Amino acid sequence: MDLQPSPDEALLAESARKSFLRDCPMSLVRELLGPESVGHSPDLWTKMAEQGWLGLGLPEAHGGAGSLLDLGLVVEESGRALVPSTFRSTMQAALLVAGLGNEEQQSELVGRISSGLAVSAVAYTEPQAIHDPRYLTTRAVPGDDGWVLSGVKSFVANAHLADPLLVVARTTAGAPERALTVFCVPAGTDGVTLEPQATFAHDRQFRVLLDGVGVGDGAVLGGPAAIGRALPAVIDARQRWVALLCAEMVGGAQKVLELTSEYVIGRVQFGKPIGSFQAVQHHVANMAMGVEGSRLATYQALWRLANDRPAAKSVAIAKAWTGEAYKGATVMAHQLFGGMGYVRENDLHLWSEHAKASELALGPRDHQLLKVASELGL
């Protein structure tokens, strides 16, 4: 396994970094995180589509290109630039469609997403089932013209923009592996109510109430053969979501490291740059080791997923390590910045808030360590 980027991969990462630096400045990030914003920039979205980034890791036959590793490189740079979370939520939906959808659905949905014509999201989490699909209770029962969905989903990113919203629901009683189905719910469908949820990262997340939501048979992702059999595809997609979230955190942690290094070099105290003090150097070195370890763990997980190797353990290790490293880097950065690190005019708090939210998303450290233990047979 060679985790060093190839020349083409290095060029892709460099291109993404330059583009995000130009098209997603911190002024835009602050605007999109503001209370009056919908959290999405159509202009930035169009530019990302033109670069081909919305099709990375998706089937070439339906407008995709490149591998999951390529997508990870761009996602890493998006974390560095704090690109709005519509990118993450839409690619999560696209990967689920690519893994479960039939040819017609992939052609339509993946094609729309890769060309920048759609924003999507997955409604998976529930108040009593944050990470374990065995406890999902949202129900879908046969209706006169298809299916009727009822239940509550929580922390659904960008549900107000998603078209379609992919809803994971239980369609039959019995064993969990035979019980889950994914439905494509178009925007504006009757019976869907969205309630904004306040988050630490100030992104756009919603509680989605499904009250007798009617959808046709064509809304079943994967068609009739996938009814009650979606769990393996959902688990596979979630592993990819977690690995990509780790890549996003690596980019954010790398940026925090660079900001901190620049600050301690330029900040003079007692007639010397504070970066000349050994204690400060030790802290920055520890941050650098955490970031590099995160990068290696993350790209090992992405490599295994991209090459269809067993990846559950690698993904859990990457999430446990990277979540702690990113959060720890921001905490130390605030301390080394001193008072300047705690004023809202300083951009550092934007990465700190993102780090805490990302650490908790898709399973915090304790949850991931339990998965590692399970994979080891403990």
Given for the second form:
Amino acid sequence: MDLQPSPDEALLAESARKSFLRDCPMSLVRELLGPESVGHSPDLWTKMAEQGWLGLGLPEAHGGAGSLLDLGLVVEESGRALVPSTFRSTMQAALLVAGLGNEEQQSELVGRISSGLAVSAVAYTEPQAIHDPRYLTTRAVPGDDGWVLSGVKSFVANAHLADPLLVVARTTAGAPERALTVFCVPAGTDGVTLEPQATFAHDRQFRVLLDGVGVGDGAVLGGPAAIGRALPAVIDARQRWVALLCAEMVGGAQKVLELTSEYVIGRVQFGKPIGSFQAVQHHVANMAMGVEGSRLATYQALWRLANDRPAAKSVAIAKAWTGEAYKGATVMAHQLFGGMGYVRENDLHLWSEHAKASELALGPRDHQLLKVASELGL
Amino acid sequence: MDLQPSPDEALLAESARKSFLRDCPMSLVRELLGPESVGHSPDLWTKMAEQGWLGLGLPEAHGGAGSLLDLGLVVEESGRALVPSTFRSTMQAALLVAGLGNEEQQSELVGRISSGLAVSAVAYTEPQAIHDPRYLTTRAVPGDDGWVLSGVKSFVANAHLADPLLVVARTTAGAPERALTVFCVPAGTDGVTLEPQATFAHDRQFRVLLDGVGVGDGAVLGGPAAIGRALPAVIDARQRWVALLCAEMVGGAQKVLELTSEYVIGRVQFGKPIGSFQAVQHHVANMAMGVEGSRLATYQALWRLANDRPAAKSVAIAKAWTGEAYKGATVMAHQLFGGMGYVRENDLHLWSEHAKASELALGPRDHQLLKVASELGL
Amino acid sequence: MDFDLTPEQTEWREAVRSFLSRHLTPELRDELLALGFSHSPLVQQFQKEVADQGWWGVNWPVEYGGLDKTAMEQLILIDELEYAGAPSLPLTVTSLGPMIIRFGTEENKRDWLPLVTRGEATFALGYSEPDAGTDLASLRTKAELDGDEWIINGQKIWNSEAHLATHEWLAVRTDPDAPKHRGISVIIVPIDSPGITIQPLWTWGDVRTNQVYFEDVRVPKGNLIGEVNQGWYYIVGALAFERMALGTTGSLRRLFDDLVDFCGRTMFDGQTLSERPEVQLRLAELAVDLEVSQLFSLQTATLMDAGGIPAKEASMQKVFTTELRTKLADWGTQIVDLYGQLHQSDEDAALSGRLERAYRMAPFLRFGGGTNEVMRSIIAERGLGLPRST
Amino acid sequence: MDFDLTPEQTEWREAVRSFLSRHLTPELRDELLALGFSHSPLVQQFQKEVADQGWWGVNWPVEYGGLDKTAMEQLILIDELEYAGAPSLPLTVTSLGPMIIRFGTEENKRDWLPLVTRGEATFALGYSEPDAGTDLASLRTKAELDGDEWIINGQKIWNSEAHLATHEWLAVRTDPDAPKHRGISVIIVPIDSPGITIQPLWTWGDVRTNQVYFEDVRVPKGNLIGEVNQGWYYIVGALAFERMALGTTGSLRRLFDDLVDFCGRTMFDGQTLSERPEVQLRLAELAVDLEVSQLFSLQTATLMDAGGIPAKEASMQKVFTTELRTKLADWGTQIVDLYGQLHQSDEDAALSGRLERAYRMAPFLRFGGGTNEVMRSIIAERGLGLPRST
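Structure of the form predicted together with the partner chain, given the form predicted on its own:
What follows is the whole complex; the chain from before opens it.
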């Protein structure tokens, strides 16, 4: 039992923090969030690939190196720096490929991703099916040269850059345990229409309209044996996604705590720093407890996943706690910054948006609490 | 629209407050809570009857005078003073008699209660049926000279003093809408066994074992027409009970707020009153908001009931809010008093117990929230 | 006690509703949704129409253009405006005018009140400065008397209506040697006076606020409100009224009702949102809080009509309602799940994006008008007699 | 990182469990349930048996009778004792002994540590006085050196173990002229010394505490711990350890697990409690909080084993866990509805009355060991570098 990062882990985190500080300054973050940008920086991407971060948590046989926990530590730093969402969406896709793809697909896709040659994403959610796979309606039917996909996916991050986009579709009716298949849809495939969604975090989510989209037999992730059998891998991958999302939130929350501490130490009213007022101190202390708990719960979830322990409860606990703590930190930061933190030229709102968007992603608090209840046997 | 008490209402409250201060000092409260006492003061009772308070909210034709709101204002002061629970239990019974009894019963029972000649109570809850009338199992079957009651009631306040005890029983199987009847069981009736329950507020609640208890036909509250038809009156009375319980809580919460304010104004640490510390001030301010909200929500519920407006939502809102606010005030009071308020010789814990017991009585917070949800049409 | 409207109040509410059904046009609604707190020709026209009803002086004396009704009637009006989604009464009406009525000279009253009730004058609040926020009494913008004119120099921030108002309600230091609370005055400054520069600041809530610079700005001596060096009391008094205005619930109740409605007709994952117990519990808790919030606002109106300025109760109302605004926006966005992050410009946005908008607007109301931390100390000190915090 | 026990730690835990299965007899369990925190012959015998295992010095050096294991092993021991419902380690072991190890003279160590590890000495904490509670450094009980003896006069309050312990760990003023934090020393005083009077104070939680009066009490000079007038540092150090001890979660987790079990087999109104969505949500939230609480305690043990005294983290652990105790007791009593108010003496009491008992015990842990308000300022100041509050 040792809750502190090992020297290697600490070094990795430190290195990621320093690199992002240098390579992903707030000026770049703001540029990438702007309407002129595609929301992705190839330069930054290349640097991340060079550090080996895009292979973390992925099979060594296919170019990966390092554990899911290592990936989490880098993702944490990416949350602190507000690195664009292509990092998260691509690693999510990579983890699904690693869990479900056959040797050839892993070799190709994991290889391309870990060497920084591909941005990817998973299209799971649909307008009426947010979480529950029983209600997914996107269909794939056999066609002349493989499969034909039809349906609507929504809240798909970086669909405009994903190559391939991994689409979860139904290949038969009935229980999802025997009906779901994942397809690799290359960028530019005919019949795919992207409609950007106006998310308040400007994080490039899309409605993806699939209208008779033809893909080859090779597009089935996991090959013929995986047709209709993708659900366990999807569920397993989603747990990892949630844990990584938590890591991203931990980094953001820590940054908000630091920004707020700095501000209340420096801001003088009534002749003294406002950080000397008890009410302010106690708000900051509550933020700090939230952040500390987030970090511990998230590391535990990542560690359990990385070490193949049952992790469903730990993951749900981490998301339920961390979502609330991160968002709560931003809400309180606004209170303590007052007008100074409320103007758009101050960066604070960028984390506030990230916090709320992350809280909503992959199931907000009640969704996680019900998962915990289920794990308690209730 | 006028949320302030009228001059008459203010006068009544003021008068009750002063009388209880004189007639129900903490020394008496402690004596009545002690194991030597029956938990009731005939002296105090006589004085309350003389003031007309035992007839408040009851039909004028039978000795009552004043509205349910007036009764609420006196009950509020009784909560501040921790007047024994016989006041609440008796007025609960009286309200049920007023709603369900026939002329003769009202004349006799309301008359006796309002003139201070009877203490009474209602036996509704059973070990496995706390709220929902569908699960009441106490049975009454026709006997030689009337009815025979069998079953177990629990959490019956003052069953040892109640004369009569009003027992809600099932006269047929099936839906409670057509099955429930209320019986007046005189004190000392054969077959009734009382087992005191060790409640932490020492507020004299009993398990009541009914083993072939014979009562006459005249014991049916409301007479023959009311056999199997008591449910609407019981539901209506329970709403009033809840509103009155809220009033009692408001008085207790207000007292706790005042005690705490006094304490933090007087207690000096670090060379100044602890009430000058922001953290303390903000705790007290939060308590005050809770209490103020309690008062307003409770007055609204009482007013709506007293003026025959639909009140189910207001009543549930009042209980949901007030239970939390009163209990929360006591929890925070303990924090601010520290050891000084934690010793048994300090009176604070008496309100803490009253707050928790009241929160649990007649449905705790979630129970009320589900009622609110239902009123919202969810 | 009476927890229902009187027949006269019901009639008043119906009159307001009837007005709104005629004047709150679909075009205006669209503009309001798009613009939020900003103004536009249609919005300005609507405000003029409201003022033309005499409603910018509901509870002001008839002699100054008011209708001489009660604070309760003003609250009913505000609640209806908010619930309908219309612009509410400006602070000039709810918070500043009342100070002129109470503390202004006869000249002040004649100069300004009719202009306000006719909808021809609105005042931007010129209080905060970069180093004088919560510690407002440290303000340094100064006014010096030069013959019959005040000469004003300094800088204000968070001056939200400066680009829309006709005047500044400006807090200035008129006695640099007095203790900090004692040397402050309030002067009304035409916004188009030479020497005023307005620079926009855009906020997260998409509300524009401003920095305003004053360089040798000259205004007539008579623009001073009340007595010289007594401005602190007017500011504090106006803040009490402002807190009540920040603590009204019409827009919150509308958002909640629309959320309940949305939950009743929206199905995700095979289940209507309103069927879900976790949604029911959250909505019920919000309903409880909203009810109490509404009661707080009715209570301060009651107390005002009884003749007081309810400092404690107004602070409670402000704290509770503004924090409830955060809670409603926060919980609401969670209840509608991923749809809670969509901006109004997205046709899929739940409640036309009003939840995420409310979420972004909420911080402002918690620290604006006196931070909730200051409010809590006011409740403790003025309401419960605790000693001054140090 | 490693979020699981090492094989050695698992073995250690099994050893503790095995011990408990043999020594925590049904008779002892009954006494513990009836007596709570108080002692009895059976309880004292059990404590002696624990000490005989060497477990009153788990992570102390072998030379002073310890087992030289880690803080993590001590935490595992405490968690198991608490979860099983057994008495935990006394503060003498978890909080005071470590101060002697760090700051005591060689004579101190030889005098006291073996006595403690053999279970022959326990110290009552003689800190608070009627006018020196949170402001502990204002204490006035004084000790004056008279030849080879200290003469002690004064009065202590909230001296909870005074009627059970063998000695007082007494904070006294030894330099009345020094600044208030600089004139304090710690002296160990045999509880049976002439001149000591102990008066009981009974608390709402049914824990007995005491007022203790010292009148010309004489103890040998060598009973002073560490250096004279340096006592404040030992007290503050001991408090950091005390906070960790107050923030352990074994008993809370047991209460929660038993509550979940109760909900699974209890039916009210035709429905098992655990079927109810509102109960599920509350239990789930408690499970989340308990997990974090447990992680806080594992974190401070990790940091201690890395060689530090984790002031910030221990304060977080104390604040969070003690407030969670209130929440669990509060929510638990609500979940079991009317049964939540029954005392253990009632056979119908849910969880043998442990919920209402926990509710009454909870306040003490929030203000004891340094109020949670002080803890929050410590987190802000020492943890995050905020300036000292004033």
